[in-house]
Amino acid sequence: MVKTMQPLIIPRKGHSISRKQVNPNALRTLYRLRDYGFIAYLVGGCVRDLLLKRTPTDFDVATNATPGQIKRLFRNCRLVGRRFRLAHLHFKDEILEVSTFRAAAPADEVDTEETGHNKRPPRHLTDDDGMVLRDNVFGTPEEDALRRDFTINALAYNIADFSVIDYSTGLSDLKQRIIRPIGDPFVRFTEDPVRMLRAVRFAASHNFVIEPATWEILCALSSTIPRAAPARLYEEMLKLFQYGSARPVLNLMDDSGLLAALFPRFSQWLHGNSQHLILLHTNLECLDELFRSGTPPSPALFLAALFGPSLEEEALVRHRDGIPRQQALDTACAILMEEFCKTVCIPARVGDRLRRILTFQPSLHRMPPRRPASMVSRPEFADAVAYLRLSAETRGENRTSLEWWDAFLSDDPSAVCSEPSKNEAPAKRRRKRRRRRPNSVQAAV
């Protein structure tokens, strides 16, 4: 159990927030709420981010107004999740979360998935490991801010008078810039392994460490991450690789197992080699750089940096045995995305854009190349192009065909498209009519 504490109490002459930093359809809902009568505040990692200076991903509101409640009083409101009942305000550029206060289970509200003797679906709901499954139990801003997974998370600013109101030591880790969870981190990652991987995200992109007795226990629980649901891992992946910070959070990710676990295979290719490790560090490196030039990589271009070497050089090595290269590549993705399925849930429409990454390559290659005008309006094409870049930049292959692209390109770089147009339907190729040739009676006479 979270010892509490008096809250500290910064006010507004005490910190750098200003309400022109935050995100105006976040302003105009806590606004509402506070007008209404029910408390409203900013939580989580925008205060974070905003008191270190750094713009905000995403503004997350908390109050003390129930789902329904909200609902009531947002038409643009939608319910969503079993496991956190959240509210979701749909504006016209965006979907802001809104969640309710929530507190620790009562004793008489937690089950298990067993033994389920409640009548009515339990409100906080937990396996026999102790792995939170469902938790709609509501209460204070101060339970809301202890049950949180870290101290630098557990921030909040307050609508109602413009203070920022620490619940913990969150202040105090920030300037030190140090990652430590609230309460036994055995047991917060217990509840949720994601945290894990929240701990490697946070440290990796704003150059924090993990508290040294965190660090032991994440390491020692690493093997559980797969106890988490296929589909929160594939969002985590992409937060953890596409936002900035690839590099660092592949060394953590395999200084504390977690990589071994999610990717067994993978991780196993990763150590065969000590080029392998040099090879995805700049691949992953051009990938940050991407970022922070404002193009971030699609998720396809992201698995294709992390994980196209391994398919090569397994299809390379399946091609020397007689099977041909395009059959030898396809069954490597096959089973790759295999092992996927057992721990992250990848959708298929974005493995199968990996593969024709992977596919475009040899036509790339090739020059001259044939029809290059049309190989340019394939949708693939721009993560191909990026892909061969990384190629030529990591390990100095085809760099003869990266310049005859790049001129090609200069000429018309409008004929770049990454997505086809919903609204424009495939062009129908127009069927040539064959000409009926005399049989060999007519052709005598």
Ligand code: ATP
Contents of the next structure:
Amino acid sequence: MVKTMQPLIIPRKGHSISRKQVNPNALRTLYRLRDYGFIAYLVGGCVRDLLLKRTPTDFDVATNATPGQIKRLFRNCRLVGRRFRLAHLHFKDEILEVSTFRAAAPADEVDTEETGHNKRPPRHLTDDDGMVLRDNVFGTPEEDALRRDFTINALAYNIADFSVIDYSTGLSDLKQRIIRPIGDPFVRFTEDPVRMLRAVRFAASHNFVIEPATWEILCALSSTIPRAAPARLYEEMLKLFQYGSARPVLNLMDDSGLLAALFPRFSQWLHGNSQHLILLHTNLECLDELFRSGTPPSPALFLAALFGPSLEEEALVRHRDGIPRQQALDTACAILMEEFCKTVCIPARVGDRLRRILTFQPSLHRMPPRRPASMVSRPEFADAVAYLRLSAETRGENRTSLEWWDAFLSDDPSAVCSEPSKNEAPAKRRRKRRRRRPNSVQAAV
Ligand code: ATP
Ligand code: MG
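The block above covers the form predicted on its own; next, return the form predicted in complex with ligand ATP.
Expanding to the full complex; the earlier chain stays at the top.
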């Protein structure tokens, strides 16, 4: 059972969250729930980020209204989710998630996978190791807060009096910049191994420290990360590497053992040569810079930045053994994707785009390029040039090609250094050699 304790309530004048910072759709939703007599809170990451004066990525609302009551109150509501019914409110250009307060699994009700063959499906289900498979019970606001992952993610903003409510140590951890799970870290990471990746992500993106005892347990449990569902791991991978903190994420993933558990071959390559880590750091720094400049990298580009150098190296070894360059790269990519299938479910189209980015490179390097205008129209072109830029900046390779393409793509055609049609003679066509007829035949004609 969850222990009840007095929450810390910070009145409006004691904190910095203003309604002006709250998404207008979220605000309207909170007001409507409140006006119909329901408790309505902003919860999770948005409260954390507002207190840190960061822009939240999304706004989540939690309430004591049941999914059915929410549906009756909002015409734009659709109920989703099999495990737990959630309300999605559809606005013109966004979807707002409204959830009914939930509770964590009470110990005496938890069924394990093997014993869970009752007449009614159990509301809570864990596997033999304690990983939660189903978690489906309404709860109080306090229970809802305490089932969340980290103390800094368990804060609530109450629309009734504009106060901030803290049922754990979220506010003091926020001040000290500490990532601390709610409850026993061993239990919480075992229930849901994805929380280990979330800990790393928040530490890297918010520049927080993972509480030392938690870090030790995270390192000890890192090898269990492949137990999480592959589709969730892919989603989390995107959040880890796409949003501006890829470089610190790589370090924490590597130090904790999460990287080796998810990508053993890649981790071996990374540690096979001290240059590899330096190269990847620079690659990921460029990726983070892209994000900061307002162009977040596509999933395929981040995969290329992370895995491209190892794949190219592997392909080069095969190429030296006599396999054509293109085929060698295809094989290296296919092996990587096969390895991924077991842990991180990368969609086939993203894997294919990664392969295309890499196999496009020789055509971009070729100076002058053949039919550049038609190359530009290929769907992977932008990512391929971004990868060329990464290689030019991190390995100093093919700078001339990059300059050529930058000039070609700029609006000023005179900036093109070596427009092939003007400056270069067209590539000579190889003449097919005619086989000479044998003399005897010639003589006979
Ligand atoms: P961001 O949206 O900035 O990536 P977030 O903390 O808001 O970070 P979400 O995935 O939007 O992350 O989740 C919203 C909230 O749901 C979290 O703040 C946390 O309270 C809770 N939550 C999310 N994932 C888990 C989990 N695996 N275990 C427990 N609680 C979770
Ligand atoms: Mg969020």
